[in-house]
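Consider the single chain below, provided in structure tokens and representing the form predicted on its own.
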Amino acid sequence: MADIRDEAASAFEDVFGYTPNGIWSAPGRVNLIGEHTDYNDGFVLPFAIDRRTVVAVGTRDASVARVGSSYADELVEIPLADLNPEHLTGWSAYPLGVAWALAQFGADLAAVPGLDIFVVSDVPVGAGLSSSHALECAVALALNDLWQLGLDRQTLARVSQITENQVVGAPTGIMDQSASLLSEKDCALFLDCRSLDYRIIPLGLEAADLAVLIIDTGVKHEHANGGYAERRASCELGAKLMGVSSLRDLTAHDLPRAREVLDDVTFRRVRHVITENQRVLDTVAALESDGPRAIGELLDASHRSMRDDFEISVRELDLAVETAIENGAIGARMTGGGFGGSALALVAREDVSRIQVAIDGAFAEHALGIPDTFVVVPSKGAARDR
């Protein structure tokens, strides 16, 4: 951490000619369990990861927003008046959409200083562990205190939300901001997305002698794009046609019913939500009674419902799910929004190197290119470093 909050100090001032007032980091994320359930006022349990998007950020006279990035050439820059979802495009869309959610929460662009902001992340893009909600976080937490808005990291994390849906077009839930903002070291966060009320969880990894592997296999995905939307829809269009107002509402118990009155795709969809939430419980209940050890079953049947009834697996996530429990893993699944990205191993410490051999193994005779995996480590959430 200290390498990478040094780069973007050292960055800030090259590119902008001064030393910033601080430097902000926020946390990827990694879902332990509850998958989809976050827009369906569902059940969710992430944890904040040891990568992180750091921000060096200072404050100017002139009433303008300048942004740049290790990962951009370009340096944007548009006048805080200006800014509105319809002026917002690219990477820049992400911090400079912050700076305009806030204004929906009290901020008064006319009247803050102006801003410069340089990016710096060492949280991988597009492997589902929420590398822009991770950026999002971070800039929230800067501007909330440089503009002395006084909000609370809840409302921070509603911030975010409205940036990914409003700016940014992805119709996300608030699983992801409430994980960068809220977590806590060696923990997970329990989240009732309905109520938004949330409980630290203890996870014992370190006293089980346990970790998390992610393989991130390399297959990019975009929330904006068609899947993902396509599933939420089909959970609104299921909730409807069961007459709830959301997939929460409804229980095993409601599933004979949903098999007569829901076509088989959208009856499908409804299912992985309804176990999904129940999965979630079933996992904060044997963590609290019996440890890390006991959740690997949850683990593998919710990758199964994914695979099978929300149909977001591809085949390198099925693959490296499939060599983790063939290899020892307690537990393996696919995580974050699908269609790509990574998925999550619970393994014993010792096995995580031959594990790692056995994935490449597997990814090179099925002609597939070699995914990148590494240990992560729950972790606290999103803080002013400088």
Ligand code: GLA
The other form holds:
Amino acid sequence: MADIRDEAASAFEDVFGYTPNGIWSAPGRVNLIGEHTDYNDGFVLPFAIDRRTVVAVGTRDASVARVGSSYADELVEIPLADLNPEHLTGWSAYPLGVAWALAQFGADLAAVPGLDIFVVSDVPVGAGLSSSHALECAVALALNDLWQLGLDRQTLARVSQITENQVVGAPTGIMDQSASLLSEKDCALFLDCRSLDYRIIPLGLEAADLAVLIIDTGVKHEHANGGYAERRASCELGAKLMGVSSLRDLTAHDLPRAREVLDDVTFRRVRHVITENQRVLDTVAALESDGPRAIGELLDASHRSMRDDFEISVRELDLAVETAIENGAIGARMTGGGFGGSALALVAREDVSRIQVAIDGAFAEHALGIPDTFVVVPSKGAARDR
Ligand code: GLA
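Now the other one: the form predicted in complex with the named molecule, given that the block above is the form predicted on its own.
Below, the chain from earlier opens the complete complex, with every other chain and molecule after it.
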């Protein structure tokens, strides 16, 4: 970690020729359980991971914003007056979109000084670990400090969501940015996506000798188009036909009526959300009463529901999950929006390498690309580092 902070600070000086005002960072996330429930006003249980995006940020007397990063050669430069969705494209739409979104919460873009940002990250891009939110949250925290906006972290999560929805064009919910901003070390974030009330739930992985293994399938996903928006539309249709403002308002008792009122596909989408919300509540209860070894079946059931009812898994994710379970994982499921990205497996520490080898073998046997497997540690959320 010290390395990428140093790297960001020195790259900033090289590129912009002065010392940054400060260094901020925000983590990627893994969702333990509660998938496609956030935009249905439901419950989620993600945690921040030990991979972070660091931003070195400086202000100066100028009328432009400039952004550089270690992952793109170009230096993007744009007049402050053009910081709006019409002018922001490509990767710089994430950090600079945040500046625009902050204007909706009191920032006066006509009065702010010139802005320079340099980004360095070790959150893998396209793996379903929310690299884009890590970048947005790091910038949101930095600008909140530098522009003295005094916004709380739930509001900064909204800022990141507005950036995603209105600048990037992805109709995503509030989970990822909340995890990046609100998480604490060794804990998960139990978030009610309707009220944004949350509770920090200790995971106790170390005491139980467990680890969370991520299997990045390498199958790329894009939430700005296709399946994600389609699933969201199905959920909205289901809620409308069931006469509720969101699926959060339905429980298992409503399933018989849903079966009568809805077409088969919409019914299965709705059933996933209803049962997934319940699984989040059950996971929290199990963690609190019996610890992390008690949540395996809930993780497995969540995966089956996403595979069969919500239909957002892909062959590689199913294979990763099945192989992990066959080789002794306590539980496993795909994590994130689906259609690619990563799966997680909750495994005994002593089994980590064996399960990694088994997964590599299974992918090779099915002539699928080589997955990237690594352990993640539940970590603290976004912070000012210097
Ligand atoms: C993506 C979105 C989140 C959430 C998940 C699915 O990660 O960014 O808002 O909807 O998919 O749970």
